[in-house]
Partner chain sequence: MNQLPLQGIRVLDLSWIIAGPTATRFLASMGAEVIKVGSARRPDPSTRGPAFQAYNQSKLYASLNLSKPEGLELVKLLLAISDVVIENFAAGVIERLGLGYDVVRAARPDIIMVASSGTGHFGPHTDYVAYGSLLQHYTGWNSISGHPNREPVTGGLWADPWVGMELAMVTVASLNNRVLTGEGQYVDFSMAEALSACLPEAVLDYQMNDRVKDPMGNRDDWYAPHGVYHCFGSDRWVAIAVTNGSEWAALCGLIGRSDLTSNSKYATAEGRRQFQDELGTAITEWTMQHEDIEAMRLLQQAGVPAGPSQDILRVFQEPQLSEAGYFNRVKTRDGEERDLPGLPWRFEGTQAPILTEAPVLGEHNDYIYGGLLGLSQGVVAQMVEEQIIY
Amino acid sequence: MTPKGLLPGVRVLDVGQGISGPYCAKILAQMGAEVIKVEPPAGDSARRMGPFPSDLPHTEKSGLFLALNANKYGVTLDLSSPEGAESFRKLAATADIVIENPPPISLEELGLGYESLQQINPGLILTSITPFGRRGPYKDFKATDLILYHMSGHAHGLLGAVKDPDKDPPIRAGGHQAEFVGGLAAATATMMALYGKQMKGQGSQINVSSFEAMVTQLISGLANSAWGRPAPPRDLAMVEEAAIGGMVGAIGGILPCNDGYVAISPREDAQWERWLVVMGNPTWSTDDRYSTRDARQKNSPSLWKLLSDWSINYSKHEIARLGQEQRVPCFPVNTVLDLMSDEHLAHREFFVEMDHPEAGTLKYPGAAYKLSNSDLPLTARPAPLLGQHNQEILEV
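Now supply the structure block for this chain alone, in the form predicted in complex with the partner chain.
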């Protein structure tokens, strides 16, 4: 029997395409809501985004689409046609939540906006995710993950310090993180609205800005700005100067190994003492330049050189294990290959396997949480084929 999850009986229409809207709806689906994905006849745009087996685009084999839309039902509707719009209204009358992420086109532009839907379903929650929200000078601007990552301040800090900022530009993170965070923000807001609906019967119209969702990840930096602090520099020389002035935060970084890298951060004095045990108490450790936390932070460039000369003789997993045995915060720099063979993740059954009629059997990342009183329907059904549930859902 399929586990019920946390939201049995909650019905969601996912009109989203691409990542942010479908990711929001995916969260609701894995929490146990009944999610009906409403695709245009040509399909969600994510069906045209990779990865694909052998890099050959195929409507039913996009890894991104399969991961974002598992555990949902799927119907196709042309919302710009009167018949399609009518079918949608019928579905919306039975739904608790509708999720959209225009562009390309909003429900409002299709005559299916909040006011129109509220007339047939007063308690409805409509969550709209757009790049910049519905207000402000950029409200009609276009954006992709790249644009949002850079505009929100994340790219400035990602690479770390560089020798020549004019030759080495800021970069984005891989894997569409800005779109995911827009979807997570929308799911969080939608859960809150659902609580308001359950307790007070109130419907909600929620507008989410993916840009603001990215900015909200950096509230510590915003607070620094509000209290008059300068932005952290990218220029290596300025960063080192700041270190000498005692302006850097906790000590930490990556060390080269014979098979990759390991990340360490023995920032507290007690952690540093235990880290020295891992390294076999090297003679330089009593040097004034490294004997206190302040001194280590000020002299971190030369310190890092000493640590690297040692670490290169070991493997990343070896150092991570030795470090953790001494309770030093220390992890290997993993690739997806490492993840998929990680014994801890395997023990926690983090990856979940599903068989899809076209794409075959694949493992998908699961949920980051386990619940004592509910099992989550993480493998209730693979992502829907295009129009798979038209008959079952639309022709009733």
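So that the term is clear: the rigid core is the largest set of C-alpha atoms that superpose within 1.5 Å between two forms. Positions refer to the first chain, counted from 1. What you are looking at is a predicted structure, and each value in this text was computed from that prediction instead of being measured. Compared with the form predicted alone:
Relative to the superposed rigid core, residue 132 undergoes a CA displacement smaller than 2 Å between the two forms. Core-superposed comparison between the two forms: the Cα of residue 192 travels less than 2 Å. The Cα position of residue 305 differs by 2 Å or more between the two forms after fitting on the rigid core.
Next block: the form predicted alone, after the form predicted in complex with the partner chain:
Single chain only below; no partners, no other molecules.
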């Protein structure tokens, strides 16, 4: 029988808690690696983060934990005890990869760092995800997702310019952006190290900075800064272009609909002409105030009122289809609930169902890729119960 995934026979120890480490390990698990989640006796902190059914906390029913730890085995070890540390060393001797994301405590502080583990397993890959990496002025700083989002420059331009920057401070996007980006960067680096090990037979230590992983996402802003251009102003009165953050030199933005919002971007004059066709060539379209891109930028408030008065009569999907038929960038602003019933995601079988002994049958996000020569084991097993595989894995 052909093994599923790209990584059959690769053993991973996931010592991470929360999001970044477990997400890195989840990516490897859905690629076919055997991932063993090593939790403290009290369990991963994500078990207490939720969301929970009916808002009733339960260590086995956290939606976050279930999603991040599907397709893993699970054991519990007190790594601070001599017995737990010795059991971990025995496991590490059989592993290809170990993943951690301190704080609260690092393997190094427990006497289980890279040099120690390498003595019993020279080919081991140890991936450590920390807020700021292991060197530099910030290396000892602790940070949450909120801190990393603000420090990495993302909050400054979120939602664009405001009327009064002193009263409307920068905000961050929802979710756990820095944690997931850090985990994704770690998975990429780990796969490169695994390839290097297969080519040269050598293990390695990987240090991932979630801060730097987030900074790399600002590629457009960094490019502008490299050319000596200032950051876009947050003061609406200083923004000359009718676009979010003043970064795009054309009309574009969000329009209200009768069921939510739609985003449009008829940036060029040719696109604008086709957009007028979508709107049925309204009488005001010949007004000199809107006849050129520069004119539309200068008169954007009155123009956006006209566009909004039209769009509110249609659904976001209706407008998106009409715009795309005319080759105008146009797309619905989906809610999370919209995604659960999205026809494209359904056609690609993105969501998969798994039955968990405590949480029941739930839909889980799958992978954003498919392989022509291998199935992915996306539903091999649900997230483990606390200590579920202790006897199977630790007592052999």
